[in-house]
Every structure is written in structure tokens, then in C-alpha cells.
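We begin with a single chain expressed as C-alpha cells, specifically the form predicted on its own.
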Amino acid sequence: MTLKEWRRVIEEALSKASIDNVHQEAKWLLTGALGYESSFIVLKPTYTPSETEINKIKVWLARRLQGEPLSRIKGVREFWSLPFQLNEHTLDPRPESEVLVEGVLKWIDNGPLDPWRILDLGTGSGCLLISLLHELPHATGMGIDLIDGALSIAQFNAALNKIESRARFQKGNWGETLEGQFDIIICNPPYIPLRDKDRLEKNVLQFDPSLALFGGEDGLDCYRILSKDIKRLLSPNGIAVLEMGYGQRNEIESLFKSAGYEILFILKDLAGIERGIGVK
């Protein structure tokens, strides 16, 4: 079969499995499996894949039909227009988290090229820290994570995106072993309440690490820790930007105000959902 025919077969299979956006998904699956740019399907619709390529297409399609996200199958996710390798220890970065990077950059607001010192607590794939370092060429940063497998992939991603000389990664439990102060602290903590576990999509439960998802019974356990750690680690004129879950704004605002913070702004994602909070 030609690529055009394979695309039609894949679209039909995805549609029967009730997977959304089948046209784009089929395109991504085909080009990912074959290792080509997405334009290849348009430019070479009569291309006939080899037997090896066909076997890979079939394997990828079978995995996708089982609910595995394409980013997991490919082992890479684009975030802030940069590539990030994933493994079983890292959260699959969501586009919504890009508002944290936007919030930091808006706060800086094209000011002087200061040598910002950035701390990413719970760095995972390193997407937040690396994206900021990519935008701020005079900045340096540190990523903290409890899991060795996450730290190794974050280090790889720093090299992949050519900022490894300005980033280092260290094992730790939030900020408990850290000393010194940072101008920018960024964090996407686990915030899903355990009581909501049964409501999550199957692919999230199956393929994202639970340690990166659940923040205790009410989802706020990590914020309670962070409100103490950040106070000690944030420079006098610094800012901390944290992601938060749907409907958590009031509780998180109250928690940080009680700990002596000033609330600077609330960030909304493209769907209008309150997704991040800036404090100092």
C-alpha cells in the first residue's frame, strides 16, 4: 500500500477506537514511525513503505489503539517549540503548562539582560527550566527531582536543546537540601486530588507516573511544602510561578497569603482555565 492508502487505513482504525483528530493523528503516526517530516506524506503520497517500515507502522498503530499517547510512542514531546525526550519517570508535558513560561517572561518584560538564577522544583523532563534558559541567554538554572530517571532525561534534554552549560540537575525532595537564593522559582507540582483518581482518563493513569500526578487527598500537599521552601529560597526581588489545577485558585491563594506571600498574578490557559499563580 502507498502512504496515502496507509493514512486512510489508520484514520479508519483510529475513528473506530473513538480517538479524536484522526486526520492529524494518522499523519503524525505515519511520519513518526517512518522518521520523516510531516510534509513527506503530502509530497510523496505514492511512496510505498518497506516491509520493515510497515512492521513499525503496525506496531505503532496497535499501541495507539491501546490508548498510549503518540508522544509516549515516539518518546518525544514538543514544548515551547522545543523537543523533549520522555521516559517512564517523566510527566508528558502539556501545552497548558507553557503559560508558566509566558508568565515568567511577561514579568521580566524585556528588561535588562540580568543573569537570572532559576530554580525548577520537580523538574521532570526539564521542559520548564530548559524553555526559560532558551529564552534567557544570560540565565543559569538548577533542576531538582526526586527520581534519578527523570534527572538523567532532563540532563539529556538540556544537551539536546544546547543549554547544558547553563543548567545543572540535582537529586532532592523539593527545596529541603538547597541553600542560597534564586531569582525565579518555577514549579509544576502534583496537584490532582487522590479522591479524583477514578475520574482520570485511562491513558493518564496508565502512562504518566503517579508521583507526578497526585498531591494527596485534596491535591494541595505539595503546595504546603512549597510555601515553606520557596520563602527561604526566593531572592528579595524574585518571583515564584506555580501551576495549579482546575478550581484550586482560592485554596492555593489562601495558603500562600497565610504564609506571608504577595499574590502577583493569575495565569489562564487558552481555554480560560486558571492554570498558574505568581507569588513573591
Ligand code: GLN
Given for the second form:
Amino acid sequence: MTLKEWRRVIEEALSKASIDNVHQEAKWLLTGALGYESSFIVLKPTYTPSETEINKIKVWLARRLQGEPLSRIKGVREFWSLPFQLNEHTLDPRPESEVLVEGVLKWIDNGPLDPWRILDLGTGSGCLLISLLHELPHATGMGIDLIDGALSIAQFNAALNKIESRARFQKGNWGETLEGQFDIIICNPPYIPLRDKDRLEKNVLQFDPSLALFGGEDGLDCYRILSKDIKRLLSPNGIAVLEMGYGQRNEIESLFKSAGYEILFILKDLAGIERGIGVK
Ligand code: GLN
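What's the form predicted in complex with the named molecule like, now that we've got the form predicted on its own?
Then the entire complex follows, led off by the chain already shown.
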């Protein structure tokens, strides 16, 4: 079978499994499995994959049909148009988290501070910190995570995106053992309420590490810790930008207000959901 024919077969299988966006997915799956640029399929539609390549396509397709996201199968995800390697210890970066990067960049546009010192709490794949360091060539950053397996992949991603000389990664429980001050603190804490666990999509539960997802019974445990931890870590003009979940804005806002913070801005994602909060 040619690539073009394989694409059709894959599209059919994906749509039978009720997977969306089958045309693109089939293209990504096919070229990903074969290790080609996605233009290859358009340029060489009559290419016939070898026996080994066919086996690879079949394995990838079987995994995708089980609900595994393509980014996990590939082991790499694009975030802020940069490549990020993933492993079983890291959350698969979500496109909506890009609003945090945007929010920080917008805010500092009118600020006088440079070079920025950035702290990323619960860095995971390092996507937030690395994207910011990529945009701010004079900034330096520190990524904290509880899990060694996440720290090593974040370090790898820093090198992959050529900002490793400005980034350090360190094991820690939020800001607990940290000293010093930072101009920008970013954090995408686990915020899904445990009580919503049963309603979560199967592939999220199955493929994302639960430590990266759940924030206690009401989802707000980490914000309680952060509202205590980050104050002493913020420089006098520093800001913290945190991601939040659907419908959590009011509770998070009042939590930070009563801990003595000023609310600077709220960030909405592309779906119009209040997704980020800026505080100082
Ligand atoms: N900072 C990483 C991200 O935004 C990991 C966040 C997490 O594991 N909750 O994807």
C-alpha cells in the first residue's frame, strides 16, 4: 500500500474509534511513525512503506486507538512552537497553558526590570520556564519539581531549546527550601478536584501522572500552599502568574486576597475560560 492509501485506512480506523480531526491525526501518525516531516506525505503520496515501517505504523495506530495521545506515543509535544520531550513523570503540556507565557510577556512589556529572574514551580517538562527563557534572552530561570524523572527531562528540554546555560533545575516541594527572590513566578499546579476524578476523560487519567493533575478534594490544595510560600520569594516588583481550572477563579482570587496579595489580572484562554491569574 502507498502512503496515500495508508492515510485513508488510518483515517477510517480513527473515525470508527470516534477520534476527532482524523485527517490531520492520520497525517501526523503516519509521518511520526516513519520519522518524516509531515510534508513528506504530500510530496511522496506514492511512497510504499517497508515491512519494518508498516509494523511501526501498526503499533502506533493500535496505541492511538487505545486512546493514547499522539504526543505521548511520539514522546514529544509542541508548546509555544518549541519541541518538548515527555516521559511518564510529566504532564502533557496543554495549549491553554500558553496563556501564562503570553500573560507574563504582556505584563513585563511595560516593566523596567531586566534581566528577569524566573521561578517555575512544578516545572514538569519545563515548558513554561523554557518558553519564557526562549522569549527573554537576558532572563535566567529556576525550575522546581518533586520528581527526579521530571527534572531530568526538563534539563534535556532546556538543552534541546538551547537555553540550558540560563536554566537550573532543582528538586523541591514548591518553594519550601528555596531562598532568594524572583521577579516572575510561574506555576501550573495540579488543580483538578479529586471529587471530579470519575468524570475525567479516560486518556487523561490513563496517560498523565496523577500527581500532576489532582489538587486535593476541592482542587485548591496547591493554591493554599502557594499563597503561603511565594510571598517571600517575590522581589519587590515581582509577580506570580498561576494557571487555574474551570470555575475556580473566585475561590482562588479570595484565597490570595486574604493572604495579602493584590490581584493584577485574569487571563482567558482561547475558549474564553478564565485560565490564569496574576498576583503580587
Ligand atoms: N509546568 C508544567 C506544565 O505546565 C507541569 C505542570 C503540572 O505538572 N501540573 O505543563
